[in-house]
Amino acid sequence: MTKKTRKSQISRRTFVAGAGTAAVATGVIGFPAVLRAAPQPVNLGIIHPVTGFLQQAGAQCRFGAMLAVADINADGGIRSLDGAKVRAQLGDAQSKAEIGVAEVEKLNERGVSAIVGCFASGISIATTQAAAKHGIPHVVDVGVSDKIVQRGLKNTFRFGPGFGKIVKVGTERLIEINEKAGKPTKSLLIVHENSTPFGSGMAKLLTKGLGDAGFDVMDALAHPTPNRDFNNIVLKIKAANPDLVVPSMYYNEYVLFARTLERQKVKPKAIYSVLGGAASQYKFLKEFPTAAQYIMDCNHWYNPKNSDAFRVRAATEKAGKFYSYEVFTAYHAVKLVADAIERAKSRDRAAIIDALASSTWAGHFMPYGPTKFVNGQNQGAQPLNTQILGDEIEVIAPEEYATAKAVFPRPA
């Protein structure tokens, strides 16, 4: 035996004698731990509206699911379960319920931990139920319907406000703007699309109240989605001259409707929405910067004064993305889901579903507080009020959270 080969013997004995200790500490037994198998992934639907009326806002919501896989990710995986990765199953609504459902079945034959989505309400609604069939847990990123947490479905989660609490806020923050500003505005009209569960349900409601509240509801005029021509509205308004207009539309069609009000110079004191769909867009801002100035929105909204939502911002617009509700919504989904799973330590569907229901998670950018579920809805959920000034979107309410003081009524 030669020298060479004896000190290669002798470094494989050292060598193994070590790796004995190593494994009782580390409870991994074998050779080199770089050849270990890297863990199993943990499976995640994520299903939103990519195509047809609504892809837009479903792009938006893909984008910023997947922003939030490849930061888990980034991070060091789900690490209690030996840092497995986190790996997107991809579905298309379509823009329709039936659509969604369909995908939920595909994803459930994939073995899905979980699924985040579907941005529509009426979608939401279909997709939630569907998933529930086969106990897979379902946290929705933006369908705020409160239908979708009203059924007693255990699955069934939703981080953000619903319906009835953001309309409370809207309403409540209009009258304390118009209190503050001499009360000059009395009469609104509100302008609603009619084909979703979201135009219809948000009109009903701000109909009861805004009245309820002491506005003169003029009118509520509905029209479809997708919608080409606003011009018929917009002459109604004129007619009517309310002090106020609050639309309630899905993005495309808000954009035409400003435009339209733009172009027909008919000037209301103030346009309030409420779930605005392009009140509160960069997109929309950038792109008809004149046609959105003073216009005021009760929606969705990150904490202004956490920096961790800059970084994300950052991250989107640096992917040619703006920086929507609908990107850090999902992106928010997609971290709660997380969260349990790694407070669960399983892929199980049941484990999760437990883990989301007694979830406290705090390490988001929303102004919630810590998550607390009561059949499905996160109670410290709420709004913020922003409005289009300059070239940036401001929160003008509450006060904690104010980068800018209302503008209200808007300059002549």
Partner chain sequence: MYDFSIILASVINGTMTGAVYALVALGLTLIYGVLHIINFAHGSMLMVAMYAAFFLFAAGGIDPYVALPLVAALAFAFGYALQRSVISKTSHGRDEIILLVTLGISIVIENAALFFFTSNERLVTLPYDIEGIDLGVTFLVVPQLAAFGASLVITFLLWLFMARTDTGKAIRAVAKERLGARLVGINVDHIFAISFGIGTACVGAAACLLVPTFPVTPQIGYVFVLIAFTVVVLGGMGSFVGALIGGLIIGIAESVGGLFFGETLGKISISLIFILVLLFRPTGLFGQRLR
The other form holds:
Amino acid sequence: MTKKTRKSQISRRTFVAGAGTAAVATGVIGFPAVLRAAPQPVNLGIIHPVTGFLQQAGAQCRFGAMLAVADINADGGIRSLDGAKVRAQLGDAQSKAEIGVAEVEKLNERGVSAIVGCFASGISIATTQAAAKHGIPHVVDVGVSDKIVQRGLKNTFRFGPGFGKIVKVGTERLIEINEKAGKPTKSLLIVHENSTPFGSGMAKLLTKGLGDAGFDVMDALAHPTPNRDFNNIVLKIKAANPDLVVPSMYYNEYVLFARTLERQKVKPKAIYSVLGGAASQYKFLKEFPTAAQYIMDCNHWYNPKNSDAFRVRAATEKAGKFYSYEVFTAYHAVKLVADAIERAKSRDRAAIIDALASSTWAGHFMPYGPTKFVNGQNQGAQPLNTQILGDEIEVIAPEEYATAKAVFPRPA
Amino acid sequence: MYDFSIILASVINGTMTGAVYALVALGLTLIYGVLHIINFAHGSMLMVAMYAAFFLFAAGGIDPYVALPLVAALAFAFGYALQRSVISKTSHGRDEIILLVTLGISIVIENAALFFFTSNERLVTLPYDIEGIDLGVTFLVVPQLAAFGASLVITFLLWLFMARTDTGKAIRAVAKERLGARLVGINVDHIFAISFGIGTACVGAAACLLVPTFPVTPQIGYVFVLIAFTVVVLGGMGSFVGALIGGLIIGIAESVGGLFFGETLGKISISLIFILVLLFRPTGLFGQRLR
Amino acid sequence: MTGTMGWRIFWLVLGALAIVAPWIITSGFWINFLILTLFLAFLGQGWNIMGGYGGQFSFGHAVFFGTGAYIQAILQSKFGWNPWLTLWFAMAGGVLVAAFIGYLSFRYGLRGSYFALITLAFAEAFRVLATAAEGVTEGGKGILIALNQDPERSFAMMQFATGTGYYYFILILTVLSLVVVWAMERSRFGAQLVAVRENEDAAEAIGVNAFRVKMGAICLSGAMTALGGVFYVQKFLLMDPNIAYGPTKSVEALVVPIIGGMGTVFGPLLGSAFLHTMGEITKEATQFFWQDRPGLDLIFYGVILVLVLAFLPNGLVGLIKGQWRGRRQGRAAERKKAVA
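For comparison with the form predicted on its own, produce the structure of the form predicted together with its partner chain.
Starting with the chain above, the whole complex follows.
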């Protein structure tokens, strides 16, 4: 084990060294004044729940954030601050809101210019409040709860879409996909988790949205997280025999659910998820290629027409990680802060908040267009619709980002 | 109201899940019955054993069902050593200290797993894991059937061991009357460690039967711990047959409860059974009051 | 005599330091550290009344914490009541739940691990209920308390703009809890409670109504722990079923007094201070060497926990008292020698 630790350390060091060389190289070409003392790094707080029950997602987020820090530094750091490097100050929220707050306080003492985190809505709500007391800009990487940006906190920004937007778009696109295919599905059944903010608000919104569009919503079956057995739910689906199943749950449960469908030989005409835990995860596709086929999802997704997305994907896969939404959302949260610091030309927290609020950042690979924040929410943020086809996750809607045509309903 | 076939299917699936619960509870009931301790580390030991089964599969290509005896043996050694060298040395024979020691051990084990194995979920996918038998109302797959069969066999073997072997008799003697057992020359510390080891070995066996269905993470133990305690209390502390029957009852109650009240509220049937048994029949279905 | 005097001076100095702490400590991190330490000490004190003094080990103290927290959160967010008013309902709720669980368990004579398990089961049942009863608790979505951004109303809304406000809030609660337990220890009720802990049958034989004494303890404990829930809601402004009734709070509430010293007034405070300090040290120390290795600090934390239990079975208070007693005996021996 010591060996492994050492190895990973060395690899990180070589990576940093490589990044340093690149920075020096650009420096040599750009300015003759490389000998000037290196500027103080900019401290950036990165908080995620890397221990406790959210540890899987937290680790993915942290990886994405660290990748962004490495990229920024390899790219010459913050240019407007004489190429100052970004220094990550890591925090572990231990999957608890109160620990998240303690980490904010600690990072405040360490003089961070901004904070990025904390994956879960519950933790992010607490950390943004704590950061607000010290005037620290806080970019929320995932945290889809809409309450995060509805409390009037001036320091809080979210680059990605919130829950309301995702569900609304998810509903509209399902209606559109169904209409385009000649309305092959009429009845549907919703399966959702209800132990956390993410799944519990979903059913009501979906039931209403899809019901209004003329779908026959047969049932909305809730289950807790964690859940050990999906046989009941699958048997109910079998009995109701809906055209369409709409599942929304965390990764482990999603996998268990999809496998139970497969085992019980229940094959609805289509599976369409909104924020489905595994429905657009490469890990799921790799481990269960048959169970995953044709599953559609409306989720955080990168712009497949941007080559940067694939550069980051390659880097992620090279590190032995899966390119999940946590990776690229956290990646962008860090990049967004870096861009704001660049614009602010300052380490000052208030200046960075102003820069974030007025930012028009377009150098990202999400399908959002240039950033425009209103009350901390990026207005252009939207989810994409994906479908697992063969050994790739393709974008099927909206048109401008699509890489494949939706297979709907799935072939029998 | 649901169709009879769904209710039947729910009962059958509950029976299958219940067998899994029984497997996890078998080890706990022995530890609980003999040592009178609430072993907080039970879930984390299950988790470690699941990692062992996973790595044997991933690195050695050994089918978890084949690896079962090996994992159980390793688990026995681990449990024996843990009781002999850590728990007995640190607990001062006081319940509340044992409780916190096992809590401390579970913190160490869980975070060691996180540190060494990372938080990625690992899964064993057997080529035949969606094959099985079609009962018409529901479909039973190999991992379910294997867990069910194994829980019967393991319960029987444990019962045989306790009833027929000298060690088994010594364990029962220690469970009933510690002081008396010591007086007749039984090495109580050794028997404690043996019991803890067997309890852990049961967890090792359970782990091999669980990995084909449940992905392994450092947190997986939590999913089963409270259930296991419920099963132990329902069946009667120290009773293997009780653990088996208790596991099946809980499995069916959870499944049927989930069918009628929804999966979330249905889970309350477990807590309710737990509370009612504690109040009205604290010795459980098959237990005798051990203290 | 000198010993008691020494302790009095020690506690006076500590008390004075606690009062002026926010002026000395400018670091928000350390203020927050103290707040969490006191908060946990307060929760632990609630457990201590029942577990430490009464010998009734609860594994499900979260059931009181969560009930207090939910009542505080629901009455405020849904009915717009003032937090200073809802606080009393939250405590009453804690007492009600405590009386309910206590009545059932003690009436049916549950002791030892059976009592521990039934509290665990109740906490779990409440967690499931809170998740399922979406109409009341918002289910898994959780309840969010509106953030008060008007500094004028920070006291009225029980939301303080700075850490200092929360610090004094929890300091007052903790001091109150110390006083309550101190008074209880010296009261007839306290003596009866300890008698029940030591030997319930013997206590009954000398005319103690064990059932009533235990009911008193669980209700007091429930009220106090519910107040802990109130503090949590006011500090973090959110509540969901896992925070409220998950196992974390139950475990935290019992670890602190056991490590510090069960059945002692200052045990929970010492335990909380020790555990928090250890947690912070292991975190900082491991982060110094390996920045990105989640889990490592908690491995050390767990090892230290086991070591403390191994070497200090009577908690930290046991260590201090033992030393003091040893020194006093030593001095007495010296005096005897001098006389001889």
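By rigid core we mean the largest C-alpha set that fits within 1.5 Å across both forms. Residue numbers count along the first chain shown, from 1. What you are looking at is a predicted structure, and each value in this text was computed from that prediction instead of being measured.
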| query | finding |
| --- | --- |
| Large Cα shift (2 Å or above) at Pro289 between the two forms, core-fitted | no |
| Is_shifted Ala93 between the two forms (CA, 2 Å cut-off, rigid core) | yes |
| Residue shift check between the two forms, rigid core fit, Gln377 Cα at least 2 Å | no |
